[in-house]
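Let's start with one chain on its own, the form predicted alone, as structure tokens.
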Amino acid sequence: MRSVRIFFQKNDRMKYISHLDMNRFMSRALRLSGIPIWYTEGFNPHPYLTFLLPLSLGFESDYEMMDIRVLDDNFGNENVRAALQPVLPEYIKIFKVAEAQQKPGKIAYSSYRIDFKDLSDELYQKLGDFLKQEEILTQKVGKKGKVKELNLAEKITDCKLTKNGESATLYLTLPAGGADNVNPTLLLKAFGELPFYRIRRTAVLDAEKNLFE
């Protein structure tokens, strides 16, 4: 038996799709796909799957990380993605099976690209300015109620706000992970008012921020 970890796209209507069901919708296609893999035991056995740093609801990404366990050695990797692509939607793209090289505690930052349609000159401005705040002050609900106060200005970096006609995207890169972890939709409430835009997660990272595998 070895490991095996899956990077994907989501993409369009998959969106919408929580965690939860995410987990559900998985478990249904591995087990469609006939790759041998490892199931938990106990009463109610399941296809084992973990994905790595879930994906905030309604949030596009290039990159999904999902590890599973196969059975079969002589099972590759590319059979792995020859067996699963076609029972997926074409919302999921698989784009690399390989051995994990990293553990999931590795993960330090992800990548974000946030793409504002109908953004006037005069909003951007003030967007940029408040993006170069030394202090951005929010709050944040923990897991168990606890309320915490953050500075959102220090979690940020490789900030980049770019302009074309009435559309304009912000390029950030934030704390992420089971040490730290920030949404971007934390930034975007703090500044206020914004017209439509729309979140994809470009890339995940580890502290060195070299790309997590």
The other form holds:
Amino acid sequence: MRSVRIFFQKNDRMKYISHLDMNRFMSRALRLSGIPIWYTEGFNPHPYLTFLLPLSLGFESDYEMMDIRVLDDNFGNENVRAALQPVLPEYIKIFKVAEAQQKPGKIAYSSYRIDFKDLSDELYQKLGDFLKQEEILTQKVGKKGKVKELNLAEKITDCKLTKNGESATLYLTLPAGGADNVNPTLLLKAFGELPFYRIRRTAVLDAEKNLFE
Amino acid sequence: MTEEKFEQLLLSVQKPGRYSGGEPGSIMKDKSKVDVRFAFCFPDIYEIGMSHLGMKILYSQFNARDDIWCERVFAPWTDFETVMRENNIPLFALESRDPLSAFDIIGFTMQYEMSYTNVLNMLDLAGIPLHSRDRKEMAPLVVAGGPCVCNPEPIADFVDIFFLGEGEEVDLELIDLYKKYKNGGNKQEFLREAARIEGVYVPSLYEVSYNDDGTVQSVTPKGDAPKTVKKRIIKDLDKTFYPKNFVTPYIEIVHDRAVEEIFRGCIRGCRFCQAGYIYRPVREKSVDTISEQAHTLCNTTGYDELSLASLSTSDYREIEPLLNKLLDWTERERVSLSLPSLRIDNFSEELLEKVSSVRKSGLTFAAEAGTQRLRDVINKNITEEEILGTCKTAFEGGYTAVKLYFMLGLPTETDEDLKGITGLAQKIVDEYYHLENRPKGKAVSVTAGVSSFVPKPFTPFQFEPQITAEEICRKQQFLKENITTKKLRLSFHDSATSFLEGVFARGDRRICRVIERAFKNGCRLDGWTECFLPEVWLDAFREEGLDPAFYANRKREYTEVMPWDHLDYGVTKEFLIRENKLAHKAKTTPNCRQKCAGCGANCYGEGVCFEKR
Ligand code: SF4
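The block above covers the form predicted alone; next, return the form predicted in complex with its partner chain.
Time for the whole complex; same chain goes first.
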């Protein structure tokens, strides 16, 4: 038995599907694929699968990861991809199947790309200034429902805002995984009213800001 | 509306997955290449509608034809309805996202009475005139089927055509006729011709007149519409269409699993149960067909749970061979098997072990009434000894939870019968504690779900008065006060809902006005406690000058013309009267396999009526 990590994109209509729902859906897809997978033991055995970093409802992603266990060592990574991709909707694209390199606990950051359609010059300017502040205070509800003050400015790294005609794009990296997880919508909410935007996870990184693999 | 705007709005509601579509198994077609676009509407939210087998069957069957594209439509939850109305988004189908008004035929499946306002809301959200008479063109044609249409009169003003009975054949015959009229045909002519198809009821072709006391005097066909309309059934279930694939939802729904229908109808004849009469006669699928179809379904959907669907599942004649045949591959392929309506008394221990529904949910008994006398009245043949005996075996096997189902407000019911409900629970608890080898260190728990009896058309109790909402409350209170053990938990149905259900079930055409008014005053999703507005309903009755008690709480004479008497579901009124009289004498009627009771359903020339006894 070996651990296999499947890397995929989550596009388009799949953004309406929550993390929990993805679980149920992937479990069915894995059964359909015919991959010799390991089932959990116990009362109600089901295919073992785990998503490494939950994605918020409404986000698309270039970098989603799911771990499964393949029973047959001769069933290679290419076989996994060839078996699974055809039973997935067009909105999920597998781009890599590989041995897991790092433990899930090593996830430290997630990078995002936020696309604005029709961002006025004025708002663009305002957003740029907003991001340059030393303090961006917001409140975050913790695990036990406790509200915490949070300075987002300390959390943002690799921040870049660009404009191209009417549209603008914001790139940034935020802590992810573990207790320090920061959702980019916190930042956008702290800013206030914004025109339509789409959020896309572009990468998941480790503590050294290397691509998590 | 731009794609972006739509996306933004979807993301502003609680569960966008209800409206986003694109699920595996959903069918896309090129709309320019089909002749008929059919919007299959389930008048409740996604999670409920997507769990419904009938919709899955017809969706696949329609789409198997190249000239038809059938899409799915559900009622929006209140949050999305608000968004839709504020942004002028018309109700759309999940596949193409086209508004309902772009469709040729809009078909509703009517599974329960409390969904009537949802039909109006869905038409209204699509900007389609509510009244059949205001829709002069061929498109969109509004049709409806399902169990509730055995008395369709309360929604007769809104629907052009009702399908009585099973839809697989008659729906397609109607669609074929529609194709002939589609381009420039005259709707009135079309309706008149449609009425000649067996199983098609065109309410606008019937004139209803009333007596001074408010009862129906007569229902008269106009022109050459048939005097009575007879329901359709599928004669051979082995040969009829069954889906090879389901739309598998992303979001969690009520029943998310592969479902295989094993027979239609029920041999039992419980006198309160409408399904037991309107689906007669019993017709079975063969073991081989079932196993093959179920296997295909599991293979195409990826489901790891298979449920067998029917009324009273253990009445399937070859249930043991069937389960063995299914277990052959389900065990190997890790598919768990569940049987929803199972009488466990006639099974071997070994087989029981393997069927997961029993494993998971524990023991359930639909005892329905608390005393043997009352169980004889309703023709529910289950005895206290059977219940206690099965409980004993199950306790010995390690079970500790028992679930019971009862009804209150049954004809001839007295407080003694109610005491029998709590009494039975007490006896089960005693049985447990008298057992030497009961599960160690565990307590027993008995839960009893007590619903309120609602008299339904085409049952022997169609003549009976329903008890008032106040009386329901009193009986519920009485039961609570009679609990003698802490191990018993009771749960009840809402009395106002049962009352309204009773009105709709036996309502006549005048009820249409009430439903429309209640809808306009804000009623919808009435089956959901958090949305149900009983006061608004009562106002609607007052404003329309109709007394709901006249419909719910009044006893009918055998000679009274029922609003549905011109519809023929196989069972005759004479039979229902006979059964009603037997009920009042607490005399039981044997089931179809023991002895034919001469209900009339043998007119279809099929099924249990012609089995060797
Ligand atoms: S005709 Fe007889 S056997 Fe057939 S459904 Fe009726 S009672 Fe049952």
